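The chain below stands alone and is given in structure tokens; this is the form predicted together with the partner chain.
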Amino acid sequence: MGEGTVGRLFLERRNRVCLLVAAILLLPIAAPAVADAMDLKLSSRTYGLIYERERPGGTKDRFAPLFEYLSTDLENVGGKNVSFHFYGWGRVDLADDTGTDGTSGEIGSAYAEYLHPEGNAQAKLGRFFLTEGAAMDTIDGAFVKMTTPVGLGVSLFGGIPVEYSEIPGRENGDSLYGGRVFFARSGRIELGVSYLKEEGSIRETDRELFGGDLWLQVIRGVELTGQAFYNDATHGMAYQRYALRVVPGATVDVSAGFESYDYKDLFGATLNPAFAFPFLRQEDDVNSIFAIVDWEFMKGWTLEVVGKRIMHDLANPGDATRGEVGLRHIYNKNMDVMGFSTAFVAADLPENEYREFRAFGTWSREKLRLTLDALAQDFEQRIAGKALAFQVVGTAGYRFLKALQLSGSLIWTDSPTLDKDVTGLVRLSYDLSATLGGKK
């Protein structure tokens, strides 16, 4: 079958699809018995950018995308548990194109779901993201999931996945479909195993995936998670994470634990050619350790300390260690934030070594809001001949009325790649939340 046949069968199959998802957010409108009550939620996000580029040779472009988010949300349709939702953005160029034809844009989900009242029983059809066990995909499709009373559980999932692939004749796969099947006791342990397949030429096998997930808590306030794939495609383990977390109340949260991973099977099925040779060489694996505090020392006060040790096969790139110190200050009735935070990566080799140090706070006063991210980078080895880095974020907002903020940013840069650049950034945030109807 040839490229261009290809492409025709899934335009044709995405349009029936698109026409389907179509039909499916105008059920409500289209049966007023049904859109006689109903809650509402429109969110709408306005974007507007403004910077310079230079280009090789030294001449600028300028550029102003302007992006539009929006999301709705149609729920308690006619008093019962339907919903409906939709999430898509866009984008068009008001000056130098971005990126091609001067218009981008997508939509991420629009899907009807049903939420059983027992059981955690439930169902979506349309496009949606869904993370279910070895799962983390967009798809056309259909997901449900239920548990029965002696804990056993069970998902199904399959449709179409949504992709993105630039080559020629592999934008989508075929089909995706999986599901799991696990096990859970309230308060003491959910295990799940689950199995994912993904069909189609997009890449050079399919995607064949079983995972296996875990939470027990060992004793009240000591919790342990694991998560694992195995890529059927390479016949290897591609990833494994366990930790051990102790949460003795609700200020301290501690963790600790291991993740390990190897190139060839986490990587072997990937869409981006940046986890490809030669970007990363597939004879490489990693193994981890990690812990985290985060502990609310005093009423508002949160110090938050991170390590992590990265060991690599190989000595290029080696192995490094991650360290991290931050505190938070949360004020203003939850309002309003500061807090700082210093880190450092140590490494076998210097090019991979840096300082890092961040400090932000946000300021409110009824209606307006101010904010400050400031951060500084200190490379070990000089990139482009510089060895620092900064950026500073400074936005001031404004509510205009309770559903309508206007704010705009200016990001300033200093960096090896950007030289003292300036960005602008004007954000119109709408959010409307509604009853419709009145027979619930």
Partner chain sequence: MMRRAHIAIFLGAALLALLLAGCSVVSKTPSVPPKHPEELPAGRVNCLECHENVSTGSLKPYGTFRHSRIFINSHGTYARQSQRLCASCHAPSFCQTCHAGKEEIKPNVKMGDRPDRMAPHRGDYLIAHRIDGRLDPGSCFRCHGNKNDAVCRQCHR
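For comparison with the form predicted together with the partner chain, would you give the structure of this protein in the form predicted alone?
There are no partners or other molecules in what follows, just the one chain.
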């Protein structure tokens, strides 16, 4: 079977699954007896961008992509704990193509969900993004989760992995399945171990992950979290993160932690090459430590101090340390915010060192809202002949109706990659909430 035939069969199977989930979503509408009562939430975001990019040789391309992001939720169908969810987006180019084609789009999720009235059981069927232990994937499949009265629980999932970066003729994983066993006590602890396997002929070995996760309230106001994944295909720890959060009162929030990831194990030998980041070197191993202090020293005034140290195994890019101090003020009955921050980055390589300054603010009056955000970076050494980089974003929005808002932004950028570039953005937002039917 040739590579093109495999890809065509995969797409045909994917289309059948999409038709299935679409049928599931239309079921409550097509069956009035079931749809006697339900809560409808509809959200639409339409974005229009306008900008130019210069090609080598001096010619310019003019781009005007139009994006639509649509999400719909049907809840309490027939007065039951059954709901249907949909999220998708599409793009059409009104000028030069921004991709390999003038149009594109994806169905991010389309699934039916059941929640037990007492919250100790959950089931999903269709396409959805799964975050359960070691799993952080989108699948066309099913998910079930149950918790016993003593706190022991189990979740199981299985289906076809959805890999959006589909390249014609490129093979994808054939199946993805796994589960998680956990113990949870509300407000005190949740501890879990998980397993995930993705089978297919993408590479020589299947993707296989073992995971562990922990959330523990040590004492009131002190929380400990941890998460780790082991990649059995590459025989290495893919990711680890441990953090301690201390909240001694309503005005102070302190957190610190450690994070580690190995690119080879994290992005795995079995992962589709379409997901490989060309700027990441697989042999690199990265560790970082961080600390964040958030202090509301006066009502409406908050001081934030952040420190982070990133350590690479490779001499290039080498290690770096970032320190940041910021002040923000919330006013106008918590509807607006203004502030500024300054940061520095000290690094092994001079080209990675810079100082950063940012100022931002919003202003609202009845149906009108204005925002301004300005960022400047002062490089330790010139990059592409420039010692400074600037970006300023100004936005004006007006709410015509309770559910309808129109806004526009201008983005001005002068950086090593963009020379005094201006981008225009028009945004139309529509949000609807309604109850359909009369027998709830």
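Positions refer to the first chain, counted from 1. We call the rigid core whatever largest set of C-alpha positions still superposes within 1.5 Å between the two forms. Nothing here was measured: the structure is a model prediction, and the numbers come from that model.
State yes or no: after fitting on the rigid core, is the Cα displacement of residue 261 between these two forms at least 2 Å? Passes the 2 Å threshold, so yes.
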